[in-house]
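For reference, the chain that follows is the form predicted on its own, supplied as structure tokens.
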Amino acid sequence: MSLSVLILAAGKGSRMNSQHPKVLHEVGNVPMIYYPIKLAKSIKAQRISVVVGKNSSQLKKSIKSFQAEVEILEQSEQLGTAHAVLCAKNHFAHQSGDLLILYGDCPLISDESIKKLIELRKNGADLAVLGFHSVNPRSYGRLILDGTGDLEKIVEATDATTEEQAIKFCNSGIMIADTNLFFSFLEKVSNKNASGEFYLTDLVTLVRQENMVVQTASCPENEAHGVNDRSDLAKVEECFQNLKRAEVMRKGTTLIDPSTVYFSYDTELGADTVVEPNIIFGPAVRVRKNVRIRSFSYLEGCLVKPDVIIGPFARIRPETTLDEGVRVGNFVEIKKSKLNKNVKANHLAYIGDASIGAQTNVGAGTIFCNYDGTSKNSIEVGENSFIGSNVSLIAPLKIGDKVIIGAGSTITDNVSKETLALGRSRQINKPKK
């Protein structure tokens, strides 16, 4: 059976107090609307649709960056769940198979809780809703179960009486039915509630006035946590971090002090790795096994391969690749470069726009000077040269393998292999009159 997904993401998200749409705000350093994306990717969907609203220049931009087969929709006017999934039913005209909807600010919903749901429709329920216990339900709509475990109803909180605020059993607003029952049924929807919009939720009731089938899958509350505030959003961001954190420990990686560690969505991190405290770990990051990442350093955009020490107190650049065995020390700084096996640069320098070759040693201080007022410039370093301590190396630039390069020297001309380069004025000593 066909799968197709849709993604309401229409909501103005006013609570925000932001200019930017809702579900362009990040969790785990990527927006929101990421996270249903991959997981309809995830789950082989043939169809992937976005319910976006007007005016949503911005949210289409970025949803176009992800690279993947999407469709955006509009909706005119926000007047409910439900309006939002009629919205779509041109789209879908002469579509069979089933519809998943997914709501673009709840990002942490898990592939084995949406296989539940999928799992109750080829057991032959024509409508399966996803739900969880909650503690202090709050605000969440309530699942109403009948006497055989199947649901009855959904009720929205504004709505429930006290008996029913009472049911812990919430609705996360994620369902899948037959693409057909869908359309056919949300038609009949009504605003005559408290809210004056057109509940999705009302489906439910609908279906079971026609003898339908009509069950529930369970999933953790914290996978089911939407965002509509920035509080709820920093909510997120932790149930996030505390799901990563657990992921790379069970995978082998050691973090000393999990809670001050934070990653993005697409860390990755190798087996035997050890993690000290108070690490950042921005997009894109790919760490191998065997790395010691030291405490207070940021990484971004980089590969790390086995057997590298980085830090304390290092910055570690996008498009930068540290091979096996590299020393990078504290309060060093490296952009846009290369450093091949067994580089050491233990303490205080800038490396930009570089190629280091191996077994090649750093000293304290040195500045690759990449940047010429108007464009950068790189710089190559062959293989086991030296460079002292406070030295400046202008770019462009070249120098050849066994280079010593003497501290304190400004080199602006290239240097032949072999080669003693020494940059500096000469020192005078004047006796005191």
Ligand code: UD1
Second form
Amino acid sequence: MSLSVLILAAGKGSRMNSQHPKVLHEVGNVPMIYYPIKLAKSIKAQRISVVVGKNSSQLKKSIKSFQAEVEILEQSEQLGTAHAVLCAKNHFAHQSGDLLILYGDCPLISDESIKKLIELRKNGADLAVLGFHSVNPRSYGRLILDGTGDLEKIVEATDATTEEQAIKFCNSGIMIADTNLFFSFLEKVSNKNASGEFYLTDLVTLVRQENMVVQTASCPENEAHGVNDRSDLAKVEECFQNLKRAEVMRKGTTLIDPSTVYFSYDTELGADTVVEPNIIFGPAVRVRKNVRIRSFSYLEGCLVKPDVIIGPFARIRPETTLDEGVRVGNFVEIKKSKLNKNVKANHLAYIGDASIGAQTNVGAGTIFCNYDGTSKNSIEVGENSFIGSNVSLIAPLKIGDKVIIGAGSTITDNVSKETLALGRSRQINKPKK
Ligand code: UD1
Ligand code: MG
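Follow the form predicted on its own with the form predicted together with this ligand, if you could.
Entire complex below, previous chain first.
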């Protein structure tokens, strides 16, 4: 059966107290809206549509950057979740098959949980809702089951009686039904409730009145947290980090102290790589197998090949590649550079806009002076060369293979292969008095 996905992301997000749309706040270093789009792609939805508010050009741009074929719909006034779905009525007018509703502010739902909902539909449920058991359900809608265990109704926290508030089975917001079912029933939803909004959750009562079957599947609470305010955002980030830590360890990476290592949504780590405590992985880091990342290092936008050792206290910045066997030691910063096999930069160096040939040694305190105040220039260093300590290499520059650069040199001219280059003033020793 064909499946379309509609993601609700038009809410004002007023509880965030932010100038930016709520779903652009980041979890794992990517806007939250990325996650439901990725989920829709991974369950092979035929159509993926997102409902956004008026004047959300920033949000539209971000959505397009993830996935060109996502369709964007506008809800001009935020009158509630039922109203948001109704905005897609014409859009889905001729669409057969099922429609899955996802919330843009609920980023951590797994494919497995959605598959459970799809299974309920296959087994005859007319409407299936994803719930979760929460220790502290606060503002979540409560799922009220009937005597047979089917879903009778959803009560929003603000409208719930004290008895209903005590129920711990909560609404994740996610539901699936035949596409036409949503649009034929949602017209009947009213806004006579505590918030004066049109609630999507009222669909359950309306569908039950027609003697149709409404069932629930449940997912773990750490997947279902929704983001309504900044403390929810921190909670969801914590859940994301825990899920990612568990995932990388399952795949064969050692985390010596998992709770001190922070990942991005797209971090990749190879088997038998060891990550010491207190490491941050910014976006776009790919680390292959048998790498050791020592404490207090910060990596982003880089490819780290097997058998590399990084850190402690190293900073690897975007567009950097470290080939097999490279050593990057303490207080070394590398940006937009390629270090070929077995290059060593073990102490106190800045390497930017450079390519360094295999086996070359970069001495302590070496600075690749890539910026002349206006533009960035590059430096090429050959293989098997030795750059002594405290050298300044002034870009643009080409340094050949098997070169030795004397410690303390300032190098402004190219150095051809197998040459000793010295760029420092001679020492003068004078007798005292
Ligand atoms: C909603 C559910 C609640 C559930 C919780 C799970 C309703 C009425 N309540 O509450 O039962 O436990 O999610 O996180 O659905 N949105 C629009 N247009 C609107 C209003 C909202 O697109 O007019 C979008 C928001 O951007 C958000 C999602 O719908 O992504 C949910 O809206 P939100 O206001 O966050 O609802 P909750 O109060 O969290
Ligand atoms: Mg919400």
